[in-house]
Amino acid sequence: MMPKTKPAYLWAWPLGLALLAALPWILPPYQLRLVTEATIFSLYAVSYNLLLGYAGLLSFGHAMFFGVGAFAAAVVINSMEGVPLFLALAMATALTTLAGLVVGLLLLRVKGTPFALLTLAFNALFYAIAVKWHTVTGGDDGLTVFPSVVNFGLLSLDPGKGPDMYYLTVLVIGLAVAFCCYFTRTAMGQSVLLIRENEERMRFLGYNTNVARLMLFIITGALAGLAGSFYAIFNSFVSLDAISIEMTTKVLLMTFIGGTASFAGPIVGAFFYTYVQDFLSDLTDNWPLIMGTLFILMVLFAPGGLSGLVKSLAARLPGAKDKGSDRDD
């Protein structure tokens, strides 16, 4: 009997973790900062894709949760001197979860275009609150954030230092993304997919589709709030940009460019968008026009995004069909 060989991807895990741990010694500070920012946006994009790609809910207001998380983290850290960073993150995420519950109860009575337009209206409402509530949010001036050092006993991480912030981000955001991946494989995650495909049949089978959508909306809002909290800590500052329509546009671009059909698509899109934006902004002030053109080209010629493009190219490689037939056998 032939001994079983381990799949190649099992060896990729320890190699990948080793690479992640070594990045602060490999990359220069600015490049490490880009990686950290892209990692934060990865969770933001993944949370959005749970709504769009898995539930089929197009939202133009996902930035309201990102912004609430960012401002909530800043307010908690600044108003509670010496508060542990993880407690501040938990409190900010809890507040975002509450916001998701309230907004979800009002929004999820409708679907399709009315849902998309109402999310845009709610985002504008939250933005207006952030502008007018100057004593809390700082209004146009924003808020400066001074996070405390995270002490793990034998090890401490200072968010003000690039490598420490990178490790903290990879740890927490990585766990959050892993939770999202696990969620898509649970019964609830699969039910959301089935509701998107045939809601009437799911109701006939006894599923409460409204509750399932509400739970998903709350979870995605909380995850976006966690990403927003890290965004505020990462920049040591939070402004109205975190809750603006432009921030929703950004996550839309990341998700569509990466591809909504796969879980890894938004992660690819987040890194692609972060690096391409940084490159183009150094070349010209008209970089949003170039990004918009790129988005249009992706929608027209590669609707599956970068992940779908890679899959289609891999399927055309010599031997790909033979491997597929071998698996079928």
Partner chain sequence: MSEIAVFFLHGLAYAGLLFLVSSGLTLVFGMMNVLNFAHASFYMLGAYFALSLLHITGNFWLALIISPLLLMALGMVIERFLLRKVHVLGHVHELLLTFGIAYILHEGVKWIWGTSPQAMAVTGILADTVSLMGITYPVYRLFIFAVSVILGLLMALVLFKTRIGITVRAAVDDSAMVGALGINVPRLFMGVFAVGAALSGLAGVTAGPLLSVFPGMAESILIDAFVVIVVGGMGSLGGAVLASFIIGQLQSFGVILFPEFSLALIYMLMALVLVVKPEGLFGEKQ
Contents of the next structure:
Amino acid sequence: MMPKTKPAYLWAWPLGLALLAALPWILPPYQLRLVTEATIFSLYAVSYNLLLGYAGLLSFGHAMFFGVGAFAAAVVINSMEGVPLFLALAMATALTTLAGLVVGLLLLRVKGTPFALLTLAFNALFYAIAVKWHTVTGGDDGLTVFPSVVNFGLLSLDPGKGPDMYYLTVLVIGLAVAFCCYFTRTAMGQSVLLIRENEERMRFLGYNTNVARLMLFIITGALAGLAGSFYAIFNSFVSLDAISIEMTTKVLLMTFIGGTASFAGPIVGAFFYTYVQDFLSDLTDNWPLIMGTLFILMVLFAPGGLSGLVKSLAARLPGAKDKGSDRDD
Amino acid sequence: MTEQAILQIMDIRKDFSGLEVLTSVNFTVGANERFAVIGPNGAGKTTLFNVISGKFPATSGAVLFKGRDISSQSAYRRARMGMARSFQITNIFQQLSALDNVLAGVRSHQGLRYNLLRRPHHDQRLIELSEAILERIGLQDYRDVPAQELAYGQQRALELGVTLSCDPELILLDEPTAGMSRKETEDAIQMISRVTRDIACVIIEHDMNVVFTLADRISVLHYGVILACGAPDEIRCDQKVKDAYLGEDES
Amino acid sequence: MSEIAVFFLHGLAYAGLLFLVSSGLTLVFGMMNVLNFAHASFYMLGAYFALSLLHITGNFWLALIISPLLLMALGMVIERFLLRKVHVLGHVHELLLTFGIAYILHEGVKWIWGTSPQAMAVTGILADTVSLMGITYPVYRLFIFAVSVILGLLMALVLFKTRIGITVRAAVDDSAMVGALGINVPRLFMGVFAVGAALSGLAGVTAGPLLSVFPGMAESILIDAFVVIVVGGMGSLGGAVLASFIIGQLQSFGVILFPEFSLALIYMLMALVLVVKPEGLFGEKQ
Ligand SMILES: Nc1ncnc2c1ncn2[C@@H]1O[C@H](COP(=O)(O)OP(=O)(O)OP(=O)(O)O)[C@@H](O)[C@H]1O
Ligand SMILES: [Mg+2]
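Cool, the form predicted alone is there; where's the form predicted together with the partner chain?
Everything in the complex follows now, all chains and molecules, and the chain you saw is the first one.
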């Protein structure tokens, strides 16, 4: 919980950044695409875990925001000729924020299991709307997206090119993930944790816990929307898949397999899922079955996810230090 | 100090789907006063606190705080107005350190509740304020210890600390010494009389020693009504109270 | 006039299916406090099992009996070996588990039976039509409704007239109290879970010939069943009856009145209930 300064690791920062910058020269294009995709999903999963792991809110409807972000970005880019990419992203995120507000106001009237149920129902509603609203979403055909080149003065990045898209993703998504990490330490992030721990006491300390929950729901929705926008741009295409229950299942699997008890867990999960899917789908069409089985096995035997497993292994090693600040309960 | 009332309880009635727990409760607590509520088990004392602090609304009647009718305000609003309560059954953030427990209230009082940019742990002033509270309750050496690892008496102290953390003008203490040893109770009395030097306090207690040491005025709640209300000496001599309550307690 | 009657009957048939699915869902929730996301997967499996049984035996009635029995067995296994294991981990893990099971069953069905919808044919009297007050109507839809009414009555009989039923109702009202009744709670839970699975499977078998059999059938009825228990009140059987009826009719008339927005009607009803009475029509305040 307390901020730790680790001067010994300071050298790791420039090294890591240099590695990130050099990746397009190191990796073949296909691998670079995988990294880009996994990075986008990292934000999706991290935002989801702010709900599940930090606030203890189990949602089965995160894809509605991912999907709204994806479609909104596509529609803005397609309908406004030459709109700057960042403006399009901002507009898409604003729209997701609005969606989060409306859905949150309605759904957060209930808690626990009914909340989980309703999030799934609303995801299904969003999907049905996307199917029906053919003129905007393209229905079953989806939409193709061709974003314009981003100009940073001297440097310009073309989202249509693999390395450029990679840099854009690392920049924007990386910043968003960093914000999420920062968020967990902010007053708001801490309040969310405390509310999960003892909501009644928080109310008697002057916190409007309903507002806090709503704010969190909106913020995480907006972040998922940003991830969705990037997903659309990354694929130059957006289909109903982006707003489907499968997309919700995906974030659930990623987050849980990675581990909900630590900030890095969902990132681990996003990369793990992306690579394992890539590997398995070459071998069999039934890779979701394997992924699902893995998920069930983890629920049964490793509820802390991969990062939980790593932690408990590390704790058993000789010379392991303190348990660390484990929020798992 | 003005002698103006900080809390006025006016004809409070509360029933739970037919079970009438409070029939008609009236009293007034002056600013800076220590007011005790005593009564047998199940008399409705905790229910009264729940009504005052806004956990649930009264069936009828009004609660006035600093002259304002707060009967329809939610708990968090009452807390922001300067009313704080403790719980009979310790109700703190078990997994968090002692410091984090009081920090929650300290930053709430400073308006730092939902801020998306500022980090409370990096705010030296908040940390100092929190540490000051830990010092007042004698837990300065346990700053970073998770609440659940503290001894029972220390957890009760922290319960009081969390109550004090939002710098209230009125505190409602629900059996602060419940389950404490004699020594711990002595310490707790000291602590409470210290922290309530310049704030008002309503205290529920079973321990008559605590009540008669601390309270400026006492009221006796007996199955939903106030049986008597007055200075400790008046209450001690009151025949009705003796019959209903003190008698059985001393036997 | 006769148009309206036809759509009303259509609505009744769907209400029957919904009731069969949601009654188990709501009972399990009321008792065990677990919302079973895999409940509609039992419905889907019921249909697929019946499809295969029909291939093997050629007899629909046999499929109608055996398929729910298979699901009852599956329900027992899932409750005993999976659900009970994660109970100690708490709510979130229980939900995640049932969600994972639903996911696996969905993918498994796609793997075994393929993704394309398959027709399931009934023969004999079930394939006939009858004349009712001047309209010709397929017997099969009436059959579905009849099955659900019979089972609903049977359920009421068991719940209100037998010892075990009274225990179940007590458990739904106050799940903390059952332990004190001196009965084998885990076995009771397993039993109710398994019966719920069987009912859901039975609904699947009867739905097969009407709606055809396809992997998405679980998802579509799951959402409707969720709406039923939200509107009716979670844990309330009476609420499930009423809400199934309302939603069956909304579904049926919605399609003719607002073909584009039939789904929206159902959600509007749910939103309305959430705003006005979040605990549902027959639900108890949390
Ligand atoms: N939320 C509630 N719903 C129903 N009944 C309640 C509720 N809260 C309290 N009661 C009932 O009200 C009565 C008074 O309870 P209360 O907790 O106020 O007593 P108390 O004076 O604090 O007793 P104690 O000295 O044991 O703490 C009891 O009979 C209790 O069962
Ligand atoms: Mg009490």
